[in-house]
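Only one chain is shown below, in structure tokens, and it's the form predicted on its own.
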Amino acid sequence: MALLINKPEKISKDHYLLRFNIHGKIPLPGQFINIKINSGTDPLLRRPFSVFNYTDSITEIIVRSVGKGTKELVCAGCGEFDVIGPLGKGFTVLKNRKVLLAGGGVGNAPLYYLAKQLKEQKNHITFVCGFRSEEYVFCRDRYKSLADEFHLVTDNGSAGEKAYVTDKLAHLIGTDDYDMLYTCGPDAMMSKAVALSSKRIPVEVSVENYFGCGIGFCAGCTVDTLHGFKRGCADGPVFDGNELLWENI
């Protein structure tokens, strides 16, 4: 069990940040936890959320409320969850390198945790943050305080440079060496990085399949890549982009 140690704190439009107290294994960047909304039946299955924070047994994520499930958890009060976790496989936290960061809409969370690790092993940093719009974005002053160069990106130019998360990385791929670009967002954004990268720079992605079980069971959340069918939540979510067969996703 999970105690929910805040009343879901509203951080944009239709995004809210909760805070649990979990005590058990620390998680890894890019790995989440999943969370049973009620104890009946109704949402039946667990809701699955990247891990956007850890400190001291105090696990934050982000929940974008989109559906039944979402709208009756960012509703809840402070109180006991069923929760599971941290699971899947997360993200190589290199050290001492130079590495690009490149989130889109609710995919920046898990990049949160992510850049914190790698700041903590004196990685160089370079975050391109993108959302819809300026109504959308959140927690921008959390991400900047991490990134040495950092770049917030909407597609209607709303708030920072109106770009897309592609046309920047485009960009950034084009004029500077990176050891490392990790990623997640929508497919399509993700499937553009990967090209982007040429294979001359690594790519690890972030897959936002829906996942049923959680830990691999009902393998309802398979992405097919180059070595056959994965299970998204326990042979990911975290993949080698170059491995995963886009045009299949």
The other form holds:
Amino acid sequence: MALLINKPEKISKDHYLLRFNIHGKIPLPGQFINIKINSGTDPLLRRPFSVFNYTDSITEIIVRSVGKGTKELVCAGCGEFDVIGPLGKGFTVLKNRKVLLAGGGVGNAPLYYLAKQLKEQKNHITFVCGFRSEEYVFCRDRYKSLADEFHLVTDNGSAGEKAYVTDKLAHLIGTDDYDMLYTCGPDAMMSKAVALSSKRIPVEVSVENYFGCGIGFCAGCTVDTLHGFKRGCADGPVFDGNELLWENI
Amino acid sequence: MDISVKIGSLVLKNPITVASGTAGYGEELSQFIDLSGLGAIFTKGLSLAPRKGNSGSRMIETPSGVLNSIGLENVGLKKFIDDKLPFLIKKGAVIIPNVAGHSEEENIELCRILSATEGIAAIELNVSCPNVDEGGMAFGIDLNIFTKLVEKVRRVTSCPLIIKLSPNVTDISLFAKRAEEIGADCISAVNTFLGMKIDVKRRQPHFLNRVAGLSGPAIRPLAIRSVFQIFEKVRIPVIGLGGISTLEDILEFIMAGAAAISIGTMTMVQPDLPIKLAEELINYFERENIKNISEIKGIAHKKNRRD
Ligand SMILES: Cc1cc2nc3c(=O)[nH]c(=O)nc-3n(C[C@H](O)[C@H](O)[C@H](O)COP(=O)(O)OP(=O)(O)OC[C@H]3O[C@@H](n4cnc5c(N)ncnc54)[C@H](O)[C@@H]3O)c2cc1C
Ligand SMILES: Cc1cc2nc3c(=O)[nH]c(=O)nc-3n(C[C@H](O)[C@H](O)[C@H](O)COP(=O)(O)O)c2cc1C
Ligand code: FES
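Having looked at the form predicted on its own, could you now put up the form predicted together with the partner chain?
What follows is the whole complex; the chain from before opens it.
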């Protein structure tokens, strides 16, 4: 059980910040929580959301309102929620290295908690935060405060630089050396980011495919990899980007 | 109070089981519940060789239900026996593998080997998977093919044999009756209903396999009706399943004729539900002063409204 302690706070167009008090394990960056939207049978399945931030048993998530479940969730009042998690396999947190983080839209969410831990481990952080346009940008200052080098990009240039995340990545990877690229966002963006790293830089991606149970029971969430199908929820959601067969994702 | 259930020579300590395909091989589920507290666990449909399952989207939610097109992804017989079974035995689970071979020969071979394997309580023969091209549901919708398969499987299966029926037939009770005549010990009803989802943006079926299996609370009234019809025709026990999510749902199945029940889709949503419902069922029996499940099993058949 978890307690939603504030009403969902609108932080940009379609995006809301939700704060839950969850007693249990401390999440690892890249892990997710699985929320039952209501106590009835519609929506039936839980909805997975990446941990955006965690401090003192408060787990923050960012919810983009896209459909039935998320619409109901962002209109919720404070109170008890049936939440399972943290679940899944998270990112590898390096120490004393130079790392590159690249997020697209709501895919920036898991990278915040990751950046926080990377900073604690004294890594040099370059962060590319991408959004469609200014109205979708969320938590700009929070991201900026964690990065040693911060690049905000939008598709139309209405905030930050006018560029796609992958354009910016191509430039950065071409001019500097990094020990790891971490990325989360639309599949097309992630697959391009993996291609850009061209196996020189290790890449970790967080996939957000459709989950059934989210706990490894049903095999409904498979992603195709060099080593066969893997479960997005239990073997992921974080994978070695070079291990995934992007043409099948 | 006696809440045990007899399936041939097997005695389940209680009537609450978890269904095949929605509890994996119990490893993850055991992090949520004590598997030995269940009547039994039905593991994912098995083939001789490992199967990758279907490509593309495998699942999508529908109103109070789920369409799935997993395509029987499983670890194969060897890995099941070497890796999965020892864990379940250690946990004290009553283990019933679900057999889902692609040909008559494969099913016979699976049942022959499994029924001679230590730690297997019974076998559930799945003649009803809608998500594979060959075999699968074909065995469960043609009475002649069904008869041939069940006869052969019965001969090689030394442990209790449960036949899991497809609801995608005109009269499911004919299949139940035939299984009983051949000597099956028990019927599971039902597997998923054939369904479909069209992606209106892409103007094509959502699943690569086009059709998929519908489960969850959405199918419950259909499943209750199936169990009710089967109970009228057979004396062997029936395991009822399809959309169970509450105590009342369980009672509906029992009163329609089920001797035991399975929880499928709702285990995916709420992993501790099976154990919670087992406790609720015991409390109900105490409250209603019911000493044995047989006091209410099939009771809905006796009380005809017109009486
Ligand atoms: C590991 C993981 C982490 C995630 N983290 C976040 C997060 O931090 N913030 C966030 O807002 N969302 C996140 N998502 C996506 C989120 O779970 C879905 O957007 C949500 O489940 C949709 O529910 P719904 O009922 O609103 O949509 P539905 O009504 O079910 O569907 C509406 C539309 O959304 C699409 N959709 C449904 N599920 C997903 C999905 N899993 N991914 C992408 N599109 C989907 C459907 O195809 C449909 O077009 C994550 C998903 C995964 C698997
Ligand atoms: C994801 C999923 C996988 C399933 N896999 C199997 C299987 O391998 N073998 C089988 O006999 N039934 C399988 N089923 C069917 C269930 O065991 C059950 O018969 C059906 O879902 C109806 O019950 P429910 O509504 O409680 O889920 C599967 C169902 C789902 C949802
Ligand atoms: S969603 Fe069920 S196994 Fe991953």
